[in-house]
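A single chain comes next, written as structure tokens; it is the form predicted alone.
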Amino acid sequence: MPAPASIDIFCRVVDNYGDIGVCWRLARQLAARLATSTIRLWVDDLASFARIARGISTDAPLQTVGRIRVVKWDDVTSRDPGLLQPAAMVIEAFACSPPEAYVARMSDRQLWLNLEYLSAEDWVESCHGLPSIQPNGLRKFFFFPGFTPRTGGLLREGDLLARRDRWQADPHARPDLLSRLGVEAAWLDRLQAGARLVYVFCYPQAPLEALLRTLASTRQETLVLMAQGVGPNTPPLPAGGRLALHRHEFVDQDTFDQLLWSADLNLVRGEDSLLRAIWAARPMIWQPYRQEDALHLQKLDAWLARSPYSPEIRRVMQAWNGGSDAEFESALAPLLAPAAFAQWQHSARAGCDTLAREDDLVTRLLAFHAKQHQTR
């Protein structure tokens, strides 16, 4: 069946980078897959968008970046009503609801999807693909990304793992990247000699002091990388000089991937970064976005239940997301021993390879479009 001739993706930025991170990756992958389709990305916060994407102007209400038409939501439609013509496929990210004037022009010729948050919980399979009848009589379908064949799959470019492997096999890739980010030559030499590189992208609630204390307590020298603004209340580093912290400017998505490929251990937050850490196939610790009534812990446990990780690795992730400093330190320290860390690395690679055998999200999205097209 033919691919959709046009696709609109609507995104409201809620948590600074996660929402737009997912939508920008989706838009880029659709543009790469569908050479003749028109793709528009509607975004309400260009400032956050510009921090993770090259070429985005914060002042342009309309701009084209890599074949994707970027529309400043709430700013352009009053001056250009033609933008309100609905696309063949309409994707609202995380129930953000397109403009009323846009929805008023929609008909049953459009495939309307609500791209939901990623979850490994069991109930997702029973809800994926279900329609919801809207007040205007149109059907809006729930599309749930997920980790099983009965969900919408995971965002992954077709060549991603090959690019990762080429990067990790190149002896110059990591030091060149770190040098561009301002890491001093002395630490580049230490990393070359076997020091550990840890990348940290966390929410403020994370037990950062416990992490730094644990890393400093090992025999292996460690360099911690953190973007500016992450962990703003970082405690003083433990004495001894075996641990250093390097801050860098925010980077675009491609460079972020390269940082995850380069680190020995990644600590990441939110949905988009979780997937990129999985595809990096390196030991990682995840911090989901905090929710009321500790729902984020249910989300974490559901993902861990589907993961290849040992009880010890699961314990360190649970402690990172709600345990005491002492609990986190006691869970992490044994995993940093060489034999345990090698097993952690093996599990991360095995989990990545298993998920990579499934169809990716864009493949399942287009298959869903074809199926709905047949039934009309």
Ligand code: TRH
Contents of the next structure:
Amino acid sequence: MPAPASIDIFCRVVDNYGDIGVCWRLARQLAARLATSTIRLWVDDLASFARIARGISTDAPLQTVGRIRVVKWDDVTSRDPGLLQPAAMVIEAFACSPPEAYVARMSDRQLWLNLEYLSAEDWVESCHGLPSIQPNGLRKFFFFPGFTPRTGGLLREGDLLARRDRWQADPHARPDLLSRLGVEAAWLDRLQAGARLVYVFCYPQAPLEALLRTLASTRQETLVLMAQGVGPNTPPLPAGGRLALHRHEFVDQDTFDQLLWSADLNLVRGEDSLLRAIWAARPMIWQPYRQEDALHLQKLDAWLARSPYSPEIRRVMQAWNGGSDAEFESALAPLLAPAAFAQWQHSARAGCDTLAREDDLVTRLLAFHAKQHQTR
Ligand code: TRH
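The structure above corresponds to the form predicted alone; please give the structure of the form predicted in complex with the ligand next.
Shown next: the complete complex, the earlier chain at its head.
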């Protein structure tokens, strides 16, 4: 299959970390797969990028991290017009539109793709791969990630699940990481003795207090981990109790994955951490990014409809995304009982294994490129 000799990925950070999170994973996976291709990532917000990636300078107009050339979108083009030479494959993330001067240099020799947001909704299959004719006559193709064979697939590194399994089998991996993140020794001992670890990455609307109350009401001791800034209004928990909350500084994406592999229950948000929680194969609750007209609830329902989860597990996710505190508590409490939780663990593992049998997004992207190459 002919691989593209060069790839440009364009990323504008609209909000939060999902835009750059997806683009950085994509860039790294392409670099790992295509040893001889030149890969550039154009980003307009290096400060957000630096929070989730190691070695990113927040003021360098141009820098190389691993094999990836990172271009600070706004600064660089006026200083070095040579950068505007388009790559063979041009990926704009989430319809962010490359600079005009760049587009002006493009021709039908480039494969131009708009990488869209992940959704499990049915319409994605009929839109994936469609071209849209641009004002300059060029074709831009929609590339939709998705959960079925007729979509663009899901981002997953080739060795991800093997790395996860090694991590989960290593008795030192979790305590070493938690200790590096400042978790106190007494809690490391409790976790070793069977306390529960819950990782929470949620939006401010989530019923976080109801979650903490429910966790505190069970017999099992629980440590909740959250990044700084997440759930900013969380009330302090009584010291020395059965439930504790530990906050960590933002970590890079690989460490973030390890946190999800380490937890017994993951509460995640947006699209990138949804996927990473799926690949962690541990019980999880998803909170999609809030959209107007409650479109995010349609996204949730579409994903739940494709998930292996029981009606009880679906109910807890729906309550996390708009139910009352009481609805959430009454949905979650029975699922934390040992037999129900074991069933949840089983479903999470089965769901992950099913999806992992599909080709991943980068494989489908390169196949799409090869097909377009043949028909040109
Ligand atoms: O940050 P998000 O809420 O991003 C959102 C959504 O993607 C949403 O769809 C989009 O429209 C909106 O942004 C603009 O959630 P998401 O998608 O899970 O991205 C978070 C990224 O941050 C993910 O790559 C994991 C990473 N991360 C770290 O690497 N380290 C950390 O410590 C934390 C907390 C997150």
